[in-house]
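Single chain ahead, written as structure tokens, the form predicted alone.
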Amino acid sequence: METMVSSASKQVTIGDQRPTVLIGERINPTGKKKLTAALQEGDLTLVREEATAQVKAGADILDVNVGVPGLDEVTLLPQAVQAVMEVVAAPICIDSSNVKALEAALQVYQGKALVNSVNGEERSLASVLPVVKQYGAAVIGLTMDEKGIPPTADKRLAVAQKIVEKAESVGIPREDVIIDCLALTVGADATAGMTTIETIRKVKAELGANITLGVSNISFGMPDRELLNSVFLAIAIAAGLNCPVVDAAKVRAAVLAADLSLGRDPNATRYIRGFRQRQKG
């Protein structure tokens, strides 16, 4: 199964015997004071050079995000998405828990956009797909619902598997829906990452899903976390990972390995690309 997204001029495929494709996820002012205060001022400044980044780190698709507290998210986020379109080519993931802010981004985005995110309550699928229809997109489905996110695996997949039954149903194709299993903290669960890790492999074999995965979050509270994030992201991809969102400067090297080891690079020519950038850099 294939996911297709697009800008204007570029197109991305995700899927199984593709090489992975990362997520930027630095557009996102969770955390980060700077780029916070930045468009608390109306000034884009911040994102133009964070999609720059990303793009040259490797990044294939940009998600954005200006979910701050108290800011009109109706007008800035379609203001985020012109700001990038006009310095890089990825296709963008418009990132919002706000559907007017989705719908007004959506509006301007020119290409396929992935939107992130729907997930398993009624009230969240009764209000995105609609919009995700609408406007053509692939969207990220949370597997999390009213009651939050399960706690095993099986009970992750029945989310997925209603989120993936109600896309269909409005007329969202499958390969359209990208699955994004969650990962939480070993720090409060030992098991969390094994618990993420089976969700991938029944979602795969069950639904033929593409997955996404909010990698960094395995590693919340834990110390040396970049090693962390690159160790369980190389078990994800082998499992069936293959659009996470990531810091692609961190782990894209780690992301190349895993690729070459799994047969995803004939002649190993991205991964040895790869080392020779690194070398210059």
Second form
Protein chains: 2
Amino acid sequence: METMVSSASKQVTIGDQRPTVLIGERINPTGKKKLTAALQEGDLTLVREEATAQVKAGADILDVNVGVPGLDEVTLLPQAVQAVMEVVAAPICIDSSNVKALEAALQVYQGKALVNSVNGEERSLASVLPVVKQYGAAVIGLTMDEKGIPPTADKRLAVAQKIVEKAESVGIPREDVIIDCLALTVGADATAGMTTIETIRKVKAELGANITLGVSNISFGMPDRELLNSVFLAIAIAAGLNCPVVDAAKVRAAVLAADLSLGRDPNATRYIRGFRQRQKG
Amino acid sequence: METMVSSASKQVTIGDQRPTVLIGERINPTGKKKLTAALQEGDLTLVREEATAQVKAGADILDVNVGVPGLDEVTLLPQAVQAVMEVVAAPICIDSSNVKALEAALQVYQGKALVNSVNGEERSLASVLPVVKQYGAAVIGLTMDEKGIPPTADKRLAVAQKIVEKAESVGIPREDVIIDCLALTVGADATAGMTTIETIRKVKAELGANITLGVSNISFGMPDRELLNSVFLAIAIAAGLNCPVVDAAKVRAAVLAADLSLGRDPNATRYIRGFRQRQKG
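Following the display of the form predicted alone, present the structure of the form predicted together with another copy of the chain.
Next comes the full complex, this chain leading.
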């Protein structure tokens, strides 16, 4: 199953036989004081800089999130999306929990966007999916619902199933629903990583859907986070993860090594090119 | 299925629900001029030093190989095994293609050794397995035969099946046969990594046997070998690899991260302890 997203000038295709697609996570003010302050002043310079830097570091799609308490996302999100479109060709993952902001950003977006996100709550499904359908976008479905994040892989699979069925019922094809299997920190529960890996395997086997994941949660509170993130990411890719949400500068080397290990890099071309790019710095 | 090996004072158990067991690869003269020269002079100081250093770096079992063209392994291998037993408690993996040398080393070994190796050739099966049985050892079975290393996972599985059946027919229980799924370099064939991963999955699913692998071959001729080895190793562990043959100093951090990702490290105890040991240096 392949998911295509695009900008005005570039297509990115996500699928099991293809190299892993990286969704750059850095245009997001959560935990970033400088970016938060800039957004509060309506200054999008940092957003443009992060966009350019992430594409240079190997991001294929850019997540754009401007959620700062007190700020008007309905105005700011389309401006940020516009700013990113001006500086890079990478397709955008429009990221907000505010449906009006998603809609405003989809109106200005040129291409087929990825929307981040819908989840298994009835309210979310009812409000987000029609907008995704209207703009012909693809959407990320989080495997959580009214009761929070299910503790088992089977329950997360059930939420994924519900999201895919609901999307199909409003006319969104299954290939345009990318399931986020969710990662919690192994610091709180040592089985958290395995639960996510099992969810990935089951969603892939049962639904055939493409899969995303915000990987860095896994290592919250642990030492040597970059190592743990990279190793977990490699295992998740082998299990069926197609398009993780990551800091490309930090994990791309490991992702290229995983793709090479899994036979998705003929002649090791991307691995060797990535190595040379890192050497140049 | 669990495989137990031991020294006079220490047991090591290999199994799917347990942390990955590292077999230290460094007592092997192949490609090591200094060690080759020392062995030619009958000097085992370096062997002792490597034994101590590897255990400090986290090796659980030590492979001991003294194969140098022209040297009498039947005399030297038991001496090297004796030297290692004197300085560390880790069980030994006795490594030779010379059956007489294996037998001589097994005679002096105290504990239940791992023998490296038998393969699918009739001559190998007929000469090695009776010795393994006689000394109550465990044995590594290489998935290759008269025709070399099979290019597909199914054919490697067939060789593994043959080894396990032959072992059982001479009275060696299945849990005492550890299958080496063999890794070839991705530099020559970009599907080589995936073939090994598929072999691991199939051998685990069909035979339930524990699995070993010499990982470093995978990256031969590639840049950034340590990264590629670590990432491939993590993927292989998630697929079912239990006891890789490695340079523990180079890959242990990634292996601890893989075990933590896979829920085999309650409370992240080993991961955090490993981090602290690396910080102390």
